[in-house]
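Next up is one chain by itself, shown in structure tokens, the form predicted alone.
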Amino acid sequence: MKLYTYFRSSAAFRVRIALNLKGLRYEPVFVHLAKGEHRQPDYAKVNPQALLPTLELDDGTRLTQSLAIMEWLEEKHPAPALLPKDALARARVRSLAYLVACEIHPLNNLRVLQHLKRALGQSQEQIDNWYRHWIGDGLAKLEADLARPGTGKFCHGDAPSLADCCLVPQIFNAKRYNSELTPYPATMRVFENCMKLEAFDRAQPAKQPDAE
């Protein structure tokens, strides 16, 4: 398998997580996304979303959206889970999941945060107070979420899954913003818990060929 992959796409990183938590090894890609290589004709014809992640299998199909490509992951290779087998828990997972991927992390993306600075002239202050703002909305609603029952070592129970693969690359970026994060120790509690582990440890973006 090939990975198109950007070291801190956060989208990349939650499928590097998945990869390396399934044992499976793949070639990667890499498409700079601060150059804008991912709008490039290139780059169109591998993906026409012009986004990353995407994984292209040894068929030469190829499959798009982290989110999906981690559904896919867990239909193909199964174990070890990266959702629970009660219907109640999967849809707990997927919900923490999407709370990361659906609602934070697209306020603060990279072309949200150029738009920012370069049609609407916002200064680098500004643009650094809109991340914060909304990293911390977020991780508020997502620590309200881990008080509830269900919560172990990680997202949900004492295994990591979908909900985990989301988290640690948003913790990642919030710390790269200088993001408050001592109101949410539950979340911290559990990003530190993953971070143990060497299939998170080994996808982190520093870790990566292309790091700058």
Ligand SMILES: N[C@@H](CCC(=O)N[C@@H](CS)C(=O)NCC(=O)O)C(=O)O
Given for the second form:
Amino acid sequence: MKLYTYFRSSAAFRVRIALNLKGLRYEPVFVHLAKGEHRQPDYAKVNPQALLPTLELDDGTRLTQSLAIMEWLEEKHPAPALLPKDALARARVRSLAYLVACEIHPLNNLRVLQHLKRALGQSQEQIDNWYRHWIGDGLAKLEADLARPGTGKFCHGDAPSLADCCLVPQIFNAKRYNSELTPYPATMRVFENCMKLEAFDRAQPAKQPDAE
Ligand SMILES: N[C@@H](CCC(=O)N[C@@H](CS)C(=O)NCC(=O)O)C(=O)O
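Got the form predicted alone; could you also share the form predicted together with this ligand?
Below is the whole assembly, all chains and molecules, this chain first.
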């Protein structure tokens, strides 16, 4: 398999974690987001959504959208499971994963930040404040949800799940933008537990071959 990735892409980071957790090897193909390589015609042929990541299977089939990719991995390579067996528990894991992937991450994506700067003329300070605002808003909600029954060493239970694959990259982003993280002790406890696992550690931006 080939994974189209960029060291700082948090959506690609999610999939790198899932692949590592499942012990699946992949060949990275680097697409430089900051240089806009994802908007070039060559990459449009790979992924018409012009987003990272893309997972290319050995037969050439290409999968897009990190959650869809991780769900496909889960169906094809069920062990170790990234979704619990119980239907209600699965719904909670998906809800926590979507809170990060659908509520926090899209507001802080590269194209949104570039639009704030280029089209709306916002200063870097205003953009950083925007970023931290939506991180804080989302993490406060996550923290409240993690107080509900079901949370264990990880977002749900004592095994890593799709929710943890989404959470960890978001915390890396938060740290990069100097977001205040002390108000979220349960979230940070889960983050620290994840980072003790080699699969999470090896997927982090600084450990990627294209890291700058
Ligand atoms: N919902 C998508 C998000 C993908 C996404 O936004 N990826 C970012 C990198 S983390 C990207 O390609 N951004 C390009 C841009 O904003 O122009 C997923 O989960 O795969």
